[in-house]
Amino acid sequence: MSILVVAFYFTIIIPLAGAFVLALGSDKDRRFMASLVMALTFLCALLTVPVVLEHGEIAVSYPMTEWFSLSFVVDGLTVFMAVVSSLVAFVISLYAGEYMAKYSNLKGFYFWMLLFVGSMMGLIHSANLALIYVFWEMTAVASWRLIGFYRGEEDVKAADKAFLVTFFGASFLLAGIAVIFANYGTLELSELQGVAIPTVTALLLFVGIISKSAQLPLQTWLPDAGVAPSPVTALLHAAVLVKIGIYVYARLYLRTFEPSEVFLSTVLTVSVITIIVGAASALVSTNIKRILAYSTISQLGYIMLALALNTETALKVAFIYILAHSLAKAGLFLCAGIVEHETDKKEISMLGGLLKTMPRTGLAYMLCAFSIIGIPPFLGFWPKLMVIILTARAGYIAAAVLAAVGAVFTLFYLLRFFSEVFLGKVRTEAAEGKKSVMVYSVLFLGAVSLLLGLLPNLPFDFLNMVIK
């Protein structure tokens, strides 16, 4: 094998073998080899990019029993995965070495964060759906333990819910794949392309995937979890964890099995009503994470509406969504982030005026947010646009009016959110460094949101390129 059709071997060897490096050395080196890691992931991630261009997909398995083996794939859909993620885990990396700089026990927050993206890089890769599992229970106990960093009763209690409701997921997940053994003595997902799975065996599988991507009615745990250090809440909320059910489920059923209309009416009906109730909450929220985690609970819905629409066109749609949502939502909590790092507030009633302290976080607060909102040029715009004129065009009329309403929805609680925290009246001191890595971290995810808005063509094309 060539070095680039290894290369996913290292998007998934490097960070877990990362994890345990980083827990040998200072909290300072900690810092730069956390970076390090992450990069050299994101670079293998890339290097993957010419080989599914030249062979469409490669796959490789290494059985170990009847119904588990060591089977990953490489194609379209791994690799713009593993390149987006891996991109903004390293953007948050560098935020975390600034951010997390004032706290102790590095080696456990390194630690399990690197495990974390290692263990989302297994899931992508994986075509096997035991392999599936184990990776997907991995992310469960990282992400437990990063949202308890702070070991207050208070985290520990959002932890443990989070853990238990995305335990309770699974525990479904896993009974659908033991289902499909039982039915097809196989769990190759290979072997299963093409398969009609019965409904209830898609419902099954599908309360795994909304449990993990906070979907109702399974989402209470990702507000709570905003209790993390923002590094976290960016990581799990934008980039990586909530994404992880996203990928399996187009994995899936665009992908492997072929579901029933019945099961797409249900995934269509729960991500409509996730877009409004989750945009509705975020109106009503006064605490800054919350309002941005209940944002990221309806923006979800609209990609797995567009995932229920069950086309091709719609897939890569989505996954433009994804593309546009990681950049754009981990850089509206990173901002929250600076604001409670330099306030020690999260509560918008006793903020307001920062813009005149903190004008460049203020800048990367509306550029990110122009993105979610789906403000024109910015690359939110363009796929938040076609999930609407595709839902109706599919005939989903309803449909598409409430996301539009989820839509100005979401354009009312982030300008709110901007000017009650950074308009007004100055309610506490806070100042931004000149040099601060946090702030440029985020003016750099909102200036990628607003160049690649203004060349849509580039991720198109290179979705069209890759995902045949």
Second form
Amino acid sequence: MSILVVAFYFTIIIPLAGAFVLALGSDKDRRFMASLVMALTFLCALLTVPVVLEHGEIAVSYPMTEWFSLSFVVDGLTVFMAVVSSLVAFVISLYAGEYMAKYSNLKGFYFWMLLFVGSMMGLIHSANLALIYVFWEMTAVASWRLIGFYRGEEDVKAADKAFLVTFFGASFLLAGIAVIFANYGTLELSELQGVAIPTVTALLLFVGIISKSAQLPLQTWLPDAGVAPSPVTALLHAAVLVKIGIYVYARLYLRTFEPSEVFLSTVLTVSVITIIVGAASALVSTNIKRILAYSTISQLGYIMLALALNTETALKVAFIYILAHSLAKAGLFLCAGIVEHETDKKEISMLGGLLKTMPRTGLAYMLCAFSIIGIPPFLGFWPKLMVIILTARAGYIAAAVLAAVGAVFTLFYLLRFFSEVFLGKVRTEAAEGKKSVMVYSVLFLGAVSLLLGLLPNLPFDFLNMVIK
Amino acid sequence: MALNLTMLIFLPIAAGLLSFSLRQAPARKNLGILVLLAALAVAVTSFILTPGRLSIHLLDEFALTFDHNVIAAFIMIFINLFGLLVCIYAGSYGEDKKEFYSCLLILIGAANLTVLAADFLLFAFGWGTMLVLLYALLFRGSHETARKAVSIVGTADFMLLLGIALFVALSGSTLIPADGEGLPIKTPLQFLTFLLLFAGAAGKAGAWPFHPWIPEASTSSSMPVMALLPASLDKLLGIYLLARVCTDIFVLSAAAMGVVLLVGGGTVLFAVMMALVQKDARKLLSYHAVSQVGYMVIGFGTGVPIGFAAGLLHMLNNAIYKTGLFMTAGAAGKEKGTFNIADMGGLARFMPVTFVCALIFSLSISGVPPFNGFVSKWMVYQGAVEGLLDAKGVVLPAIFVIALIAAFFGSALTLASFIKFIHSVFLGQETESEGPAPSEARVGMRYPLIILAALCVIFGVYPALFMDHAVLPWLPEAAISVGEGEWNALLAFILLAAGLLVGLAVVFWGFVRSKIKVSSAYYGGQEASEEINYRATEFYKTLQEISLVRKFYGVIEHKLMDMYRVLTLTLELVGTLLYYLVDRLIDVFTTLAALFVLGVGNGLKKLHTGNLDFYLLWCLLAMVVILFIIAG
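If the one shown is the form predicted on its own, what is the structure of the form predicted in complex with the partner chain?
Let's see the whole complex now, leading with the same chain.
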């Protein structure tokens, strides 16, 4: 068992080292090796499960300066996030192998992608605010380069926007961290536990969080960032990047500080407005990736809403939501990617009738869409219903009503997407590959969403075991 | 309970999945029949031998609990029975695609799960799963109708979920109350919760305004699909929930009764008016499927035990004859190759069994004794009158009167509509059509019809079968008045049967003893010919010419009452407003902020000229400012 204690280091080291090593090989090697690196990362994340089951929580710290230390923690939150993120990242890397095959010189692509995953893993395990900030900005730089991968004028503009908005948020985060250091003389999360954080400081950190997790009013970078290659969109904007903010929120406000009522009410209000505005914008958008990006904004609102309730039950529900959303939204973005890859079109008015030539992609889309909408027997149903129940039970009736209205919007825009893109008049002859890894990837994500929805005790029991 | 779960939920679902991989249609059908027979047997057994409770823990206060109650167990028998009959029928109808059998079996599993659920989470899970299967079944017929159906029913489902959330907040537990002592509706929150749960039930049952997908689906989907979902399962489950809402979950207040009665009365009248002018047999039946829900809803809206009993009995009766009607229409349509009732006449002589069954179903739905529809409608009236006598104030009694009038008037129009249906399809002159002459429905289609017709008679003559064993033990107050006004079904049956026998004797006597002259038909002294033939489809044309009625049909034609259209337009309007007024506005501010930073940067850049004199000038200015500060 003792050797497994170090497994979490490898979830960080393997992708970070892989990023540099892969820069040496050819594009063909990179495709295979990137998936291998992701698989190993996932495996190492899995190996941390028995550690948490046996020890509950492990903390290691290597002090560097008064305010900075290489402090890491392995607990229920880290295990869950690491397993989910690395699994989705692995599936996306398989998909990317085929998707990116038509582009040359993928050195940068794989470098930044692996660097991003490594930074994400580092951030998940960090137990020092300064260290969190370092990894936070590393993910920002990696996503900046990945969003602007095509280097066209629009791509660079969107990438700059994403970077600048998240950096704007990060500067608030940094200010918050500085205030915390000034007040308490430490940035170690273990030493800050139970501290009643002043509302203003909490809000400073929260601005950083909402910029990363695309909550109102710092959300507009996310739809624009859909110009990126689809694996990037799936990885950054559905499965992993946007969850960073959510995760840091949970780490800071449900595991470290004691937030004030005023702050929690603010978070709740922001999340509910985000749910509705995100869903409403998705309904009127016409670009397939923008629809899904707005959908992400809206769905993250539900997770934030659960966290704003500030209870252990709500925290667990939020994590099941993260799992459901990561799987299904990655699936949806990857489906959109297949459509875009095969047709070179993104506007729904130019698409139609694709179910005839892309039946498996259409099926995978529907599986994932049902999960996002929150229809049983898909996984997304459980956390969505629980969030609404918990919100109502906490006495926030208006918020519960708006969350349900958001779900109706979701039903309408995802059905509209399916009808416009996969049904109706055939506008293009483009077809999916018969033995396409991309298609199998999306089918896998859809099937897992269904399977875990049918057997909800699996994810819930796992969560109950690791988060006590 | 473990056996129940295995046989009633997992077995049908597993068989549904297996069915998808079977290549031959008969194998799929036989598998379905076998599994549903087994499920039916277990459902009957579990009704007699009450199984225990089972709970699966999920998270803190959230658990999935299976339990058993008498009304659910009885409904489960009919879920599996209807599933079985549709399964037998579908094979002969030609609906033998693997998706159909898979969906049917999984649907039955999900429906069984829904009624076995003792907590809201599990209930919502089974309930919502049926939505996906509805989409899958309708999708095969028409994509657009499937989208419409899922949008409407899905919206109702989310209303139900919100209602569940609010009820859990009110009661503090996720368990569905089962003690028959519902919460009183006093506060606005309780009223809202009631409305949401009611909307969920009405949405599933297909009451107005959640109905528009049903008539559309009838023309695009096959008759087995219609017989399975809108005719039977949706009604069984929707009304089952309504029954729980009106007894176990809430005690209806005057306002709640008013809403339920108005929706019920509105549904009866609106749908029957629509049915009256339909030219397609499937659409005609669909509107009646909607209209009949109104009676059940009125029953529950009365707030008295006999009304609840009426609602439940009518649910069961309606499921029996409506499934039968869709099946007869399917059989007739299959023979004629059309569902346009103007082109279907004279089928009775070719399909006598189907005709007799259709007649029994038609008389049942029209509320003619001694068939089952009459008994439950009678009880609805009885409940409404009782409720009216109990009602206080002015508004509620007025609503009771409106609902009663709607129910009576609706019943008359239903009879009128089915006279048209029976006459056009089975009587009258045979219409010419290409292809072979029509013949009696195949065995696989005939037997389900005969079983359902027999049930119409059995439940008409002996309604106590359902009342005594399922409804009365479940009702909070079992004291349903027996005495004045109580319908004595057996006596009525004997009298009617005697009347029928006397009538037959007279006819027989006339035929045997007298010489009957058979001559051609005349209209106004002129021999009836094809040109002046007055078709049954034209029976109620004059009705449409009444000004008020014409306006009603005009509104319908423009889809102003189509919930899907209204919902879509509302969401798009709200969506557009929020998108431009919030999202885009924020984006404009983001861009302006970026431009501001750029502008400041560029401005400052211009100050860096590289000219020494310029820098010295700045220094001088700064010194002056400092001087002023120090001095001042």
